[in-house]
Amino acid sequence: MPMQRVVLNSRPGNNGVPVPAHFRLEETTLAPDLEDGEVLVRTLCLSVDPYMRCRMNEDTGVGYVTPWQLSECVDGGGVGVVESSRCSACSEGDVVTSFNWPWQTKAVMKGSALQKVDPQVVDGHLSYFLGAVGITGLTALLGVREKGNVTKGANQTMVVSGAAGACGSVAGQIGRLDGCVRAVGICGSEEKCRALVDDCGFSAAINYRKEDIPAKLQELCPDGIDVYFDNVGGGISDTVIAQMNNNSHVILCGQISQYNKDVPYPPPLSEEIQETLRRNNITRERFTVLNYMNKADAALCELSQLVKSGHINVLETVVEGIEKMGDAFCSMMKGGNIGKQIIKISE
């Protein structure tokens, strides 16, 4: 059975910027015979995500994800349909998902590694299982709930960096729904700013490539900043933290500006910023969604309802074809996507 797959061709090195040539498309065949417990799946869509940059290194620097191996198939979040099964939990035609889906057009997988999903939960938008009603949405919802201390009626202001990405665009909407009177997004283009305000209900957005971030924050957050959902780290985060109120909260979700650098995760802060955190009693705790999976089922149910009711608007950038995986990943790492970057593999 012919199929295509994407393998890791080379590593960028700890300080390197990934390029499409780090990935290689291979034509190969799949043995059609299944063993007990296995299923044959056809891949429908795959996602690329910032954390994957760490998997390109020999050592990811974090304990909860493993490095990709050279000349072996790459993997990540995926959704597909079962074409044949020797697993009692999976039937032909079932839609299934996994956090460790191989970048292949078809794959033989253990049924126990797959989660069956109901397309009605996402009104048939199966890619949402990789984003707003999947691990990305969980990260946004539980990050805000567990680390943000958002309180209705408390006149709080939230700032989100990387706000037009898959996680940030949902996090700002959760903040508004949970009671923040303002949600201000920081992103990298005028088109993204418009999407955040017009489509996602952010109060305002700042284009960090063109605008004076400290001045715009003072203008847009006249009562200071109470909650900061941090997806980028670096100088932007230092600027936000400098304007945060006493007893405010940083949700340390990601540090994409630092992922191509050989620094520990989370990257160290300057003495000045550490002193600001201490002086103003600002909490800044790393948030890892995998530590809260006992709350996942209820949170996914809530996300489904919020998306289906239109209270959360989902942003996506979709490209077609497994041959575009490397291009899509590298584009996403440079901010080329609005919302979740999805690669459509088949119908």
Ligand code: NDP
Contents of the next structure:
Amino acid sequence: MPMQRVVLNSRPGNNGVPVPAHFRLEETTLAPDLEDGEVLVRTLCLSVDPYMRCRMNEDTGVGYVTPWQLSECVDGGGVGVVESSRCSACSEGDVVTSFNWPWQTKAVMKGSALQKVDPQVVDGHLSYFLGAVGITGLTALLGVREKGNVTKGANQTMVVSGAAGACGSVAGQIGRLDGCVRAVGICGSEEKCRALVDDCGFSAAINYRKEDIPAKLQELCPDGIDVYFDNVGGGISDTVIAQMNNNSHVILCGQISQYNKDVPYPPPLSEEIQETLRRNNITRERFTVLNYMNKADAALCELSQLVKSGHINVLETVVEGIEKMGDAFCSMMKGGNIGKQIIKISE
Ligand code: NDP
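Could you please show the structure of the form predicted in complex with the named molecule, as a counterpart to the form predicted on its own just displayed?
Let's see the whole complex now, leading with the same chain.
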């Protein structure tokens, strides 16, 4: 049976900016014969995520993430439907997901590598399993809960960088629901600022490409900053940390501004910022969602309810076609997405 897939064509190098030409679309055929335990799946939607940038390097620098190999099929989060099965746990028509879904229109996969999901959990919006009711929603919810020290009635102000992205847009909404009196987002366009305030209940948003971040933070956070959900690192984060209150908390979620640089993770801070953290007793603990998977089921259930009840508004940018995978990844790395970047592969 005919099938299309995306392979890694070349590497950007540890200090390079990824471009669509680093990926290559191939037309090939898939032998649909299944061995015991295997299923044939049709891909419905795929995810592109910032951590994939390190998979483009020969050495990812992260123990639990393996590099993609040249001319081999790329993989990541995906959702699909079972077309035929020789695995007792999966039946034709089941909707399934995996963190290691090949970027293919159809695939033969081991049934044991797939997780069956119930479309009702997301009211039929299956792409939410890759975002708000999937790994980025979990990252936001558990990041805030595990590292944010948000307390109801404590008059706290939260700042979120990368705020209009998949994790950021949910993190600010969780911050508000959990009791922060203010959530201020930092993001890269006017349109994103509007979406945060109008659709996601952020108190205010700052366009870091146009506005003076220190002055805007002072204006929008009159009582200082108590919780900082950091998705980007670099100069934006240095500026936020400089205005944080004593005994406040940085949730170190990601550092995307540094991902095209050959630096360790997390990238080292300047002496000055380290001194600010020490002097003001600011905690800054690394958060890795994969370390909290024992809490995932309960957290996904909560996220599902929050989304269904309208307490969390989900932002998504959806493009169609497997040939757009490389474009979508590179666009997301440069800020082309509002909310979760999804690629729809089939109906
Ligand atoms: P997003 O949907 O937020 O997409 C990435 C966004 O990053 C872009 O839209 C862009 O928005 C912003 N960005 C890119 N370059 C820069 C830059 N130089 N300076 C400032 N902003 C930039 O992605 P995710 O929500 O999937 O991921 C957000 C962060 O969370 C990443 O750092 C990721 O690595 C991390 N993460 C961490 C996890 C964990 O377990 N700790 C799990 C999942 C994600 P803009 O227009 O605003 O520039």
